[in-house]
Every structure is written in structure tokens, then in C-alpha cells.
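Here's a solo chain for you in C-alpha cells, the form predicted alone.
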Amino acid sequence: MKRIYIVLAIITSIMLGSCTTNTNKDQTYQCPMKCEGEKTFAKQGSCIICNMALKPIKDNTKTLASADDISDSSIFNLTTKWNTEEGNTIELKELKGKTLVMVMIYTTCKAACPRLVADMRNIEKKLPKENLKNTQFVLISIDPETDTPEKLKAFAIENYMDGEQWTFLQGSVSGVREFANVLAVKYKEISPLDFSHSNIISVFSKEGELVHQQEGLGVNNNETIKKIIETFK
């Protein structure tokens, strides 16, 4: 079954304190990333599961005000500096406006990252051309004390992913975990350049609202395509 988890609003409203009695009894509160599906709570406080502030459901909404802002559960919220494989320092709300898929690998990966790859390139290599311009493929290294830029930059040289259409990311180790932990993406370092880690490709709507992820190595991509399509219309 998959899961399709709502991005937090602001990470540095997680708390890891007990819930604190609400003064309003009409207002129920939810975890932003639905890790329990739509259950609410009287109280605030925060997720047994994921750690994160619960929110007021009656802000917890997609509607945007105006074309300049972007919804609670956008990640355009995360104000973490991240790397280019060009060497350039930037946020993730400057990749606003494109329909993003991204995909968190290491160059050094023998095993899964390199299917990961291929499926990022599969998906493409499907999309209609007039959609291409539009559409952002990201990959984050789980690595960024081994993947600096430049091995980055040379990682897209060698895999063909080198055009204005592909953006490679090195960030923190705590920004690194930060964002992984919005994507429910887990991995552990299990010895030096090798890691165990989630196989899961997520898509993005162009104001940063998760809309689709896609689980998995070389598994039917017709439903992130049609996703992906969605995003335009």
C-alpha cells in the first residue's frame, strides 16, 4: 500500500515535549504529515511518530492567498542552504515554479543508486517534451561529506545528467537528515561510502506540495508520469 505523506510547514516548530492542555475545546489538531492517517487530537503537542508540532486543522491548508505563497505543507518552507553541482549555494524555494522530482541517492552507491538513477532517467524519457522545460529532476546525496559538488558535477557528467533539466544537491549532515525525514526516506550508514536507505522517488507540484511518491527499484512509473502531467494542467 502506498503512502503519500503531507510535507511540514516549518521544522523548527518540532517539539519533543509532552501535549499542553487546549483552551479551545472546539479546536482539534493534526500532524502534518498524517503519519496516523486522519486521526486528530484535542490537545497540542506533538506526533508520537514522526516528533512534529501538531497543527490546528484549520490551518493545516493547500489554498494559497496569492500567487507568491506557498501552503503550510510546502517544502519551501525549509530554509536550508544546499550546494549545486555547479558549485552554487541556494534554498529549495528557488526551484519554485517547476514540477520537482527528486530522489536521495550517493555517488558511491553499487547497488541501489545506480537503478535509482536509471528510473529518474526512464521517467524522463517518458514525459512529453512540452513538459520537460517545466520539470526539475533533483538528486540529494545522503553523503555530503564524500559527494562535494565537484563529485557531484562529475557524477552528472558520467551519468548523462548534465542538462538544465537535472539540479544536484549537497547540503548538512543535519540538513541532509532534516529533509529525509520530511520525505520519510531512512537510511543509515552501515561503513564508510556505504549506506542502507529508502528507494522511494517523490513528486512535486510547482508551489512544493508533495503529490505523489513513487516506491521502489525499476517498478511501473505510469502512475508517477500521470502525476507528473497533473501538475501542469
Contents of the next structure:
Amino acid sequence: MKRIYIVLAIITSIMLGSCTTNTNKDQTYQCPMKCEGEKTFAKQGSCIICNMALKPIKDNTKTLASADDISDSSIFNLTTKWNTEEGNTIELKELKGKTLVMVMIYTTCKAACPRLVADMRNIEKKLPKENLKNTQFVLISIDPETDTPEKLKAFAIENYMDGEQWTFLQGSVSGVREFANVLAVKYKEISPLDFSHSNIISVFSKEGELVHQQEGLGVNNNETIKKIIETFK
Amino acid sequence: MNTICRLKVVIILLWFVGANCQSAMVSIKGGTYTPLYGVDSLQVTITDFEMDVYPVTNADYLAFVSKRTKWRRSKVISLFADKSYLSKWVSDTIIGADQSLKAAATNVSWFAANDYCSSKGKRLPTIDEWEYVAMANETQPDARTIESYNEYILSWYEKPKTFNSEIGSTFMNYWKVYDLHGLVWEWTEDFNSVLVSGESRKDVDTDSDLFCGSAAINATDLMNYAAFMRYAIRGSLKAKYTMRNLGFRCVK
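Beyond the form predicted alone, can we have the form predicted in complex with its partner chain?
Let's see the whole complex now, leading with the same chain.
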């Protein structure tokens, strides 16, 4: 019986040991003069060509992790995956750093969505130019089964919303349900290709915190514009 | 020989405990019915599914938060639950002194309930599924026209503090499901598909500026006051809200 314990102890210590060596391996080194271009080394040492000591490279993932300080109420806590109209797969936190103006629509909508989309374009038009480049307008489909990235791209082109400041997202059915709940957007499928939904445009700060919601169609958007501009202060 | 016998006993015991851990479910045979809020065609077709016999209890939920620490009271983030989340609990892993382990878990948000069910390989029921099972009384799958059924539900709405009662303390319905009425309200997966605006005066008019296509949604059975209450509650909820008398159960 004792032997089993000893064996177990050895195995666990080996596993623990391997863990620590693994984390060290993540650090890579590079010649400060870049004598060999972008070549990196796994161990500390000196450059073969100029003999200077190799410098540790700051890991991209690590800098991201430190910038990961997001608050409790930030939408960047959501880890669901989304497809963009360009065919990329992203998480919401990849939109971090810009003020986000978000709305939920579906492309086969004939009644309110064109007006909602127009409301979004009006907000874009009214924003001062210097703020525009730090603002991302995000349109999320509530009908992810119909609205494929291709459909969203076509919709973007058709509505003159194909610029860099516009992003269209297709999620999973459960991901959309979750996100709608975060936005307090209500929706219901009436029949295939037709949904009822609440008309809400939401503004999020650079950190993903909700700062303003504009409810209704064609409403005065001065308040929304003001709140967007305030996020840059 | 003796050791083999002991091993067998242990294995049987373990199996028994394991089987008990997974809360009992019953299968619900699908069908077509007209819910309170009909849509275009007015009829809703439900496919076969399985439903938990009881609401999720405090004991179940306690086991869940001890494993998934992000749902502990001290860890939960404000995006996913409001301040009253598990507010009657003494600490992260101790329920309140006046709470029973066998009572339904309440003061949980939709996000938490949703994650609980998916951690069990299940999901929350849709409104249509929930209403389909809940329209049964002890003997009939659709008891909505029976006066005593409606009276029972309405009398529950008047009874205070039923959330402290233990699960199984109400009746077993036609589908062998307990406690759909008489204990707590329950979360549904698509509670946010009830489109009534926050202001009750507006509920008479469907506000087409706030809701695209809202004219399509009207109550089909105004006599069904009890169901009306449930839809009203769902319409007023947000996913991070938690309430003393709002629990949940899962389906598969």
C-alpha cells in the first residue's frame, strides 16, 4: 500500500515540475540588433553574430492579458464567438478600444429594420470626424440561420455600410439569445424570415460598458450623439 | 471472495448515488396547441422532449456553485446577475437558515439558470414548451377550460411565501411533472420573446415604434388570467434580474 502512495507522490511531483518548465518555455528571446532578422530563441544566451546578450521578447498574448482588466458589467465578459461579414470569427472583446454603437436587426426585415439602419446611418453622419475613427457601428443579426456572413456582406454593400467602421455579426442561436438579454432586446420569430423585435440602439464605452440606449424608431438622436461624444472624454 | 463481495456492494452503491444525482426527468409527448399569445398561424407545435420532474433545488444549486465558482455569490459579475442574486444565502456555499435544501432555488438570474442547465447537458424550456406542460391538471393534458384548474393557480398567486415549500409539495400533473403551479415562477429560455412594453398602459396598444411587427401579437384567450400573469411577469423581466419567487427547471 505504501508503495502506491510513493508512486503517486512521484507522479504528481513530476506533473507539477513539468508545469513550471512549460510556463518558462513561453518566454522567447531575440538578438537586440536583429542580426538574424526576426529569428527567436527558446533559451537565454548571446547572439552568434554580434555577441550581444539576447533580450526577452514581450509576448503578445501577455500584453493582451494585462489589458484584460475589464469591469464586471462589461460586455467583453461574454465569450461567445461571432462571424463577421468578412468571414472572420471573433469574440466581442476584440472590438475593445472603440466606442461601440450596437443594434440588432435581420436582413429580411421589411418594416422597422430599414428605419433602424437609417437611424444608425444618421448617428454616423452627425458624429464629428475625429470621433468617427474611434467608433465602431455593430449590427447583430437576430436571425443567424438566414443571415450568413455572405448575406450580411451583401446587405452591407446594398446599404452603403461596407466601410471599416461598420461590422455585421452572425452568432449562434443561443449566443444571440444571450446577447439580446444583455441588451434587454426582446424578439420573437413570427414565421420564418419574420421577427418581432424591440428597436433599441445601444452605446457602449471603450471598456464595453453600457452608457446609453435609444429606444424607438426615428427618435431624436441628439442625446445618443452626446453620449457617444462623452465616451471620448 | 469477501473482497469481491465488498467491491460489488461499493459499485452498486456508487451507481445508485450517481443515478440519484441526475435529477429525474419524464418524457413529454409533443402536440399542437394554441398558446395565450398566438402567432400568425395561432397554433404551436411542440416536438417530444424530456422535462425535469421538479424545479432545481437549493441542494442542486449548492452543488453547482461549489463546482462552478463563477456563479458564487461573491464572484458573480454584474453583467450576469443583479444585487439580489442568492441574497438569502449566508455565504457562497451556505444557504439561509430559514431556507430548505429541498426548496426550489430562487434569486437566480437567467444567465445562471441557463448555464446550470447547459452544465447538465440540458437547456431551459421555451415558453411554449413550459406552457404546454403546465396546462395539464392531474388527469388531463389540457385543463385550461376547467374552472377548478384556473382557481387553483389563482389561489396560489394569493398565497404568500410558497417559495419556502419543499419541491413535490404541490400536485403531480398528467405528465408526472410536479410544482409547475403553486411553488415558484420559472425562467424560460426565450422569456425575452414576450413583447409588451414596460409601461402597463401601453400594453393595450401594441407600440409599433418600439416593436417591429408587434401588431401580430395579441392574447387569444383573455379568460386565461393566470397565464396572462405569467406572460406579464416574463415581459417585465430582464435576464440579470433575480427574484425571491423565481426559480427554474431544465429540459432536454
